[in-house]
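Given next, in structure tokens, is a single chain: the form predicted alone.
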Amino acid sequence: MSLHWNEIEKIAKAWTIEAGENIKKALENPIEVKAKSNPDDLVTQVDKETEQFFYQKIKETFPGHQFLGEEGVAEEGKLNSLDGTVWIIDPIDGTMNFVHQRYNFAISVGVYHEGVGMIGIIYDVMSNEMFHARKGEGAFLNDDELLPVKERPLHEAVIGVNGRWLVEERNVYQNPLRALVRDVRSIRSYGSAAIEMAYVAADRLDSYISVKLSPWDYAAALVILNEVGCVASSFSGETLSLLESGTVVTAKPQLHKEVISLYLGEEF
């Protein structure tokens, strides 16, 4: 590869800013909304256009790189390997917020090489907040470096969790999550997994938990979280897959250990 990772990061950030400007312009007109797997799983033409924007840029600039995106615009179809360099992108994380609020949504861009996270970018478009990191170089919010996280005890922790998981009867983790929620200081739900995980890295949240996420939801966040000393895994403590969906808990190290050992780690 002729380009260094700092150059790839600059290019990725520039594309992300451009994509964000395109999204803001799209908001000036009516948005076409469709449902995917269920009536609450939304997609818009802006999601698809944004993913297509990244796909075309990557294929023109880095023709040897692979691409994995939520909306499946890649001609190659489903990705089966992390060999080489792979871009893992969620064009709009928080589509329901995008549709209903026109706020609290993000572009998430993760770049991996041979399965190792090298670049992570989470861009909160309407707040103009870009959380970004390059492996080994620290994590940043715009131009300000994020400090290594400081632990808080469980009873003082504020965690991000979707309230629906607490009332969904089919969710086998309903009771453990309820117990956890009772024991922490408070919970928040912003409606964008990428933003909430970025908030963990920025010490705005102590943990973020989801019963089911896909790789494009957390690929960028993993790079950022790692640079500030946070931990991410499945509920059973296993390494997150970048090819399959699964449970996710991200937190500061000690809190992560407590959440899994006291609440989520047992078999159901």
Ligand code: IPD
Given for the second form:
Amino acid sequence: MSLHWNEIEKIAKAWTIEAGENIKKALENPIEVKAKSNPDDLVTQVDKETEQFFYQKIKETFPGHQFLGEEGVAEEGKLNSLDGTVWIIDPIDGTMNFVHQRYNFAISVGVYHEGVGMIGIIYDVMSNEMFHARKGEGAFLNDDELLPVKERPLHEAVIGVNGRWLVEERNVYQNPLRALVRDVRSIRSYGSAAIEMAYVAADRLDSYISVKLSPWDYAAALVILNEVGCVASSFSGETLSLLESGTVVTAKPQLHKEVISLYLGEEF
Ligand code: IPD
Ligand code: CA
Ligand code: CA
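Alternative state: the form predicted together with this ligand, after the form predicted alone:
To see the whole picture, the full complex is given below, headed by that same chain.
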């Protein structure tokens, strides 16, 4: 059984590197950008091609596995169960950065078995940093093992949060989030949830918080975070769904408890 996951991990990493090379090549030519749900919600043909690349590879190599990707390329349509082995993929996390900066974006690949996270890969393509983990085998940044995280008190914590959530009028969490931002040491917004959650695992951030993320944003991160002793949940402390979007708090365990109990855990 363990050899099996070792093999799948090797294959997943090789595909991720290949997909990264394809993305770098695509950047040599003009990128076709379109808007999705609103003019600031961007998608490019590279997002779609990258998802298609993984989908084809998975179908050819593991025909019995299920697939969930942000761009919805799967011919079998929407995923509605976590039965068997499921690949959950964000082909480019940080599309806005991809388009505007050509930097700071990642490929995120999570592999789950009967709902349990087995493999997590977050590949920051341009900085060539691959954060990866296999259940029970520790988490790594390239070849270096990530250490179990050390807590920092809330007033010394640096947290990742998308600044938009602090001003969005319809966001019911606006005031508690502002209070949290006031009380921590500082905040950062890198523009890729996957990279920011990998940074929590790598002790570059103490927490990452979002009012709305989807399974493809955090599937890989959950496996990596778990290996270094970090915790992830919704604002109300519930386990994150791999089929539905929702609020997300990832953090070191003590900080996670404080963020939820002191700031975000109530109904607003
Ligand atoms: C987005 C990025 C962004 C986060 C958004 C995500 P996408 O993913 O991770 O940092 O704030 O909530 O949707 O659309 O670039 O894959
Ligand atoms: Ca994406
Ligand atoms: Ca994403």
